[in-house]
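Single chain ahead, written as structure tokens, the form predicted alone.
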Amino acid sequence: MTSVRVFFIGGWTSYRALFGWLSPWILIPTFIIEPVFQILFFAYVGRDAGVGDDSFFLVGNAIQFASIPCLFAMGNTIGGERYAQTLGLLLVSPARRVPLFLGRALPVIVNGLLCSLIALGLGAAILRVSIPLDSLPLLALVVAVSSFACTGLGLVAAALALRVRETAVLSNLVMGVLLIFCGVNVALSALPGWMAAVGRVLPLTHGIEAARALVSGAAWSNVRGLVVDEAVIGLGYLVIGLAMLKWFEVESRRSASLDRA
């Protein structure tokens, strides 16, 4: 029961602490306006260049924007604790580490899901892209799995907050890598072989491919394997992130480096 409370209540409290001092309206430019303008930018560039169609850029950029909360929020859950000098208190608590850190990931996954779905809906309305109604539940599932996978990568960045002063720059770099390597605006088939290979082991790549197929009218049986691959990749990064957190915690205790970068 204690682990359940740590997972749900602790995770929600930590997430609220990220934005508790802000007006909710401040989040609108980051989570709604910026994604829509990025979708429009690449869609019109694609039109002018005669590459792809509006649906291609809509789906790719809408799902890629799940990386904003999934990377930055996860990194700041640890970095913020360190900045506020409460990280030591957190780590000396008897709470089990898995529910402690995974509980912080759950609100982030929901945030990434909502961010992507809102961008997808608004972008589709502005660009007049038709999305089959019967594909909407499956599309939401694909976005949720993609947000989970990206949050796993965010947990790896969060682990590095035990070693570096802040993770904002790192999160920006990782978000740029996802934008380029995951087939967001350039199909994997058009990328050099090594870039496509890297993209295949990153979050979002398989989710974007599955979502594009669903929007084009594909059946679930045609994209199920892609969704499973996305979930497995996310689980892999989640395990790596937890292992890094454990390792850096032990090393920080040994070298007394918890409160210095």
Second form
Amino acid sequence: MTSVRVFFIGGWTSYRALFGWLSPWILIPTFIIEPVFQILFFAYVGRDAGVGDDSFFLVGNAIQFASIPCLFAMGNTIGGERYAQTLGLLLVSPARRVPLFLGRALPVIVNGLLCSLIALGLGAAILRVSIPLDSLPLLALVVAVSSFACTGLGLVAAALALRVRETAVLSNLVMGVLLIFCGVNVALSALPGWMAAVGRVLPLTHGIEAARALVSGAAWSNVRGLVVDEAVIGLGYLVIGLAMLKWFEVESRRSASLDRA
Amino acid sequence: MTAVLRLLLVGWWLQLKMRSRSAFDGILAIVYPLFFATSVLLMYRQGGSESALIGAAVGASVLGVWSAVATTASTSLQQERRLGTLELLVAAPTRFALLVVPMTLAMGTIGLYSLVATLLWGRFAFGIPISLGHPLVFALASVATAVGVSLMGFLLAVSAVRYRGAWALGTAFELPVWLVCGFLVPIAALPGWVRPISWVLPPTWGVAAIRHAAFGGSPWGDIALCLLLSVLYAVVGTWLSGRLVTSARTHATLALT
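Starting from the form predicted alone shown above, please give the structure in the form predicted together with the partner chain.
Zooming out: every chain and molecule, the one shown earlier first.
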């Protein structure tokens, strides 16, 4: 029961306490204006370069934007605690680590999902891209799975934050890698082979491919494999992230470097 | 006059040294635009037009100039407040604007590093052959653009001083300015109502000047417009900063957000 409470209440409290995103003055510029303009920017660049169509850039960038809250929020899970000087208190607590950190991931996944869906809707309205209505539930599922997968990667970033002081820089770098390697604006088939290979083991890649197929009218059976792959990749990163957190926590205690990172 | 120039120069150099050593202001300001530039260059390479790719390489190089200023300028006074130095800046006998301008000029200078880094990235990672028509004029146009962007950042910095989430404001402006100022996409390709917005933003003329200097054509008119608008932004920013400081002193709200 304690673990369930740590998971839900602890996660939600942490989300509210650590991030000022609940203010509309921050939430709207960060989660609405920025993603919509990223979609418009790449759609117009795509038109100028003569590649892809608006739908391609709309879906790629809207789903890529799910990674922003997932990466930054998870990175801040450690960085924010350190800044508030509560990291030591958190890690000295007897709470089990899996519900402690996964509880912090849950609101972030929902945040990523909403951010992505709003960007998708607004972007579609501005660019006049029609999304089949019957594909919306499955599209939401794909975005949710992609958000989960990004949160897994975010957990790895959170673990690294036990060693790296600049969590915002770290999250920006990871986001940049996703932007280039995951087929957000250039299809994997048009990327050099090694880049496509890297992209296939990153979150988002399969989710974006599945979402593009759904918007083009593909059936669930055609994208099920891609969604499963995305979920498995996310799960893999989640496990790696938890293992790294455990390891770095032990190392930090041993070397007394928790607040020095 | 000499004292003002000395203040600007010393302030710029001090800020440049500090910010160059910051992972966020220094390193990320150079690396982050490279991700967008890489995406853009991959797109143009896929498009198959060599001339469009070269044009994109030049346009992409300017992305970082604005990136280096947008978020950092909007948060610069918040940072001073957090460090407890905002009161000292306001209490100094020097005009407040003259203390803020060197901050954003230093950010614009870091943006110039980014410009060079992106051009080199295009040359060596993508093999894009860039031969600048007038290298010296290109350098001059780049500096004029950096000055324009810096003074736009100055206005942003003083406007955001009362805004708790100033960083979000700067982040939200980053991509719109890339788009509206024609860094990559010609302004003519944007909806008609966007164009008047483009015309009042200094980077629009700076980017046009850089393109002219790189590919032929006369950049002087664009450079002049960029600098003229920059002066206008500086004047508005100075007036606004004076009003805000007076208001903050009157209401004792300087330390509050």
